[in-house]
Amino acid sequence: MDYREYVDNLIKNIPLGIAISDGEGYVKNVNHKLLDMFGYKLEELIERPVSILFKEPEKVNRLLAEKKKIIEEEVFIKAKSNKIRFTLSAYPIDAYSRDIIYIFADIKKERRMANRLSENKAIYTFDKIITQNESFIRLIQFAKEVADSKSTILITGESGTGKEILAQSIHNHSNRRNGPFVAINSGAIPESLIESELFGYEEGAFTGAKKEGQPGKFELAHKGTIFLDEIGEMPYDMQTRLLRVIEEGSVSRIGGLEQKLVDVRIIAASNKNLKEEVEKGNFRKDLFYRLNVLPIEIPPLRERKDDIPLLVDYFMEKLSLRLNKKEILVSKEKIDELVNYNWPGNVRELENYIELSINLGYMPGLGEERISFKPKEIGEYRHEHLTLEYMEKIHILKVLKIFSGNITKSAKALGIGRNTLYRKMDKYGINCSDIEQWSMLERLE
């Protein structure tokens, strides 16, 4: 094996997408990983302009001319696979040749949102709330008007309507915007821990307590906003302590005597009807009136159907970028179907549906049509196991069935490379000769 052949074999097996162009900008060589990433065959790229791989080639050429090399620049690509962008690094191979090596890699997942959440920062603002519905616009205007008030806000609405998004937007529109935004879900914390979470504890307060003690959420929210989500799930005895904090503006840690003043704006939220909970004896009447000073009720999505086309466009663009997959064209007939659907899970359900559609590459049926199998008949394939991975497995099985197990044709129809299809089949345990899988698919259909 000569040196050139050795280098070619080395490049072909590097786990990054690599293309090499000559001085005229035509592709001389590519590796297997690039073919897999872009969904092309080797003969579709060799001796073609390298600009066939990415959009805005003049920008790439300008960067190369100015910097002599490119390091992890994000580029939008032209691919047969369901990808829309990669990072690109490009270098001249050496000082004597005009050849250039192009290296493509997947976009690294951004952690900025997670970091901001861990730092008690609010992310959402009013300009990120998508609506053209007149009543919802009036609701937002009211929320803006009361943003600077010290009075407590109670946000009510069904699950999935966006109560925390509205709470964060109010905080970021207020004069507390530079202070912390601390969120706590009253229904997600075990009853035995909720007191220490809210109010903190001193050293030795209980077995397992940290030596230095720990501040509670109210202390952490000083000069900012505390968001008490699912307040209707708060234990009755904790409601009494919360009422005292609201009235006195101070907290004391478990095991401590000192009263600490806290300057906190309280926004509470509930998907329960708290008036009914008061009547049932589950919620304190005096706390309800303390919280319900500025009531805001978010309407369900079925009452703002004129927003559905806007939300579809918004989520399609946002999620396709996040998932690095192509947007799906949505027909007028499909929009009409989405508008006429009841959306029991509200905006959250619509967002999840668009995310599922982008991953599948098409828009599946809605509601029960999307879950056409009967849980009692199909053992492990139950409603609660309807994950994106499961849907992808079923989609691959359907395509393989259409093409009678032909890998080349199936991969082309799926918009992925043969190697990618093989990997997914291995991941999901798909075997074209397994008759049981085909019979399971027939039951699902």
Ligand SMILES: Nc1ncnc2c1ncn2[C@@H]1O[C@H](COP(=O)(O)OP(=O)(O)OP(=O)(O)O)[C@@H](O)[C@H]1O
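Quick caveat: nothing in here was measured; it's all calculated off a predicted structure. Positions refer to the first chain, counted from 1. Heads up, when I say rigid core I mean the largest set of C-alphas that superpose within 1.5 Å between the two forms. First, how it differs from the form predicted in complex with the named molecule.
- Comparing the forms between the two forms, the C-alpha position of K78 differs by 2 angstroms or more, with the core used for superposition.
- Once both forms are fitted on their rigid core, the CA atom of L88 lies 2 Å or more apart between the two forms.
- In a rigid-core overlay of the protein, Y353 has its C-alpha displaced by under 2 Å between the two forms.
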The other form holds:
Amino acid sequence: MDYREYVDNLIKNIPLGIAISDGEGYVKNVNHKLLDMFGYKLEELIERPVSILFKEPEKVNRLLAEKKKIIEEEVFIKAKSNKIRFTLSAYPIDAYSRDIIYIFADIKKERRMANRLSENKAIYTFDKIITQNESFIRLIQFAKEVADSKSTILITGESGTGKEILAQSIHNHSNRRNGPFVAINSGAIPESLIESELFGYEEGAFTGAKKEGQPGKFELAHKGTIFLDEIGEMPYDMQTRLLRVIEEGSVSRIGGLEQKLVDVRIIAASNKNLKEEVEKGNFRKDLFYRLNVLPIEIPPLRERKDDIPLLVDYFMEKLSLRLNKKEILVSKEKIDELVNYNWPGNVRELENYIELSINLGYMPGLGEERISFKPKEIGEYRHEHLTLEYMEKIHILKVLKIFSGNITKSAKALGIGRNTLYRKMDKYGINCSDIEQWSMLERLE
Ligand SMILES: Nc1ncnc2c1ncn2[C@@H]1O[C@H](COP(=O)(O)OP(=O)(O)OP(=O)(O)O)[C@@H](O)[C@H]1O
Ligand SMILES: [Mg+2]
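Counterpart to the form predicted alone, namely the form predicted in complex with the named molecule:
And the full complex, kicking off with our chain again.
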């Protein structure tokens, strides 16, 4: 192997995308890895301006014009393959020639956007709540107006409608924005721990307690906001204690004698209808009225369908950047389908659906069978789908579909008699002219 061959081989096998251009930015050569990375053919790039590779060519052109080196800059590529985000280093090959070498590498670490709640901090602000719906805009207006008030806010709405991001936005809009935002979810922690979580405990309050004791969420939220999520899940005796805290404005730790004054703004949220819970005797009436001073009810997504196309665009852009994958084109028909769907998991379901689509590279059929929007609900939902009966029903539907609803042919294919097929169809409520059932099948396929 001569030296040149050796170098060629080296460049070919190096796990980086490499391009070389002349001083004007016209591509002279690229390695295989680059073609693989971006999904281009050699002849599509040779002697073309290197800028055709970039989504924002101005940035690269400017750096080249200024003869600056580029060191590990994040760039977006007009790739034909699925990835679009890479790091680029580019600089003159040596002091004598004007040729420039471009080295593309995969982004090292997935930079998860800080969507998660960090320690006692609210990250969401009103400008990140996407809507064009008139009544939702009015709701946000109201929330902004009451942000500074110390009165309690009760946010209700179905799962995934945005209760938590609204609570965070209110805090960040208020004069408490530099104080803590402390969230506690009564539904997510064991009942036996709720009291110590909320109120803290003193040294030696119970076996297993930390030596030095521990402050509760109310104390931690001093001069800030406490977010009582899923308040409907709070045990009845805890509701009594909570009511006392609200009325007295002070807390005492478990095992402690001292009453500490706390300056805390309360925002509570529930996806249950608390009024109904009061009527059923599950929720204290007096606490309900204490919390419900400033009620905010977020409408489900199906009642603000005009937001659906907007949210699709928003999540498509946001998630494709986060996942480092290409956006998917959404046809007019698909938009109609998305608008007509009823989104039981609301915005969270839509967000997850777009994420799934970006990962798949296409938009799959709609429906709960495919989309997970909340682990808890998946558990409940899947249960009936695990039964043999359910599989039998789906299989019968499939076969009927194959034979366009012809009973004789379908029964023969299934290896059963016509009467048996009729009986089973009756049992499962299958009706050949029922389009809804066919579209359910499409979702499963
Ligand atoms: N209007 C909106 N604009 C942008 N993103 C939204 C909007 N509404 C909801 N989301 C997104 O949906 C997700 C769910 O919102 P959030 O957690 O606030 O819902 P929730 O009402 O608290 O649901 P749950 O009752 O299940 O806790 C969030 O991660 C957020 O990204
Ligand atoms: Mg929530």
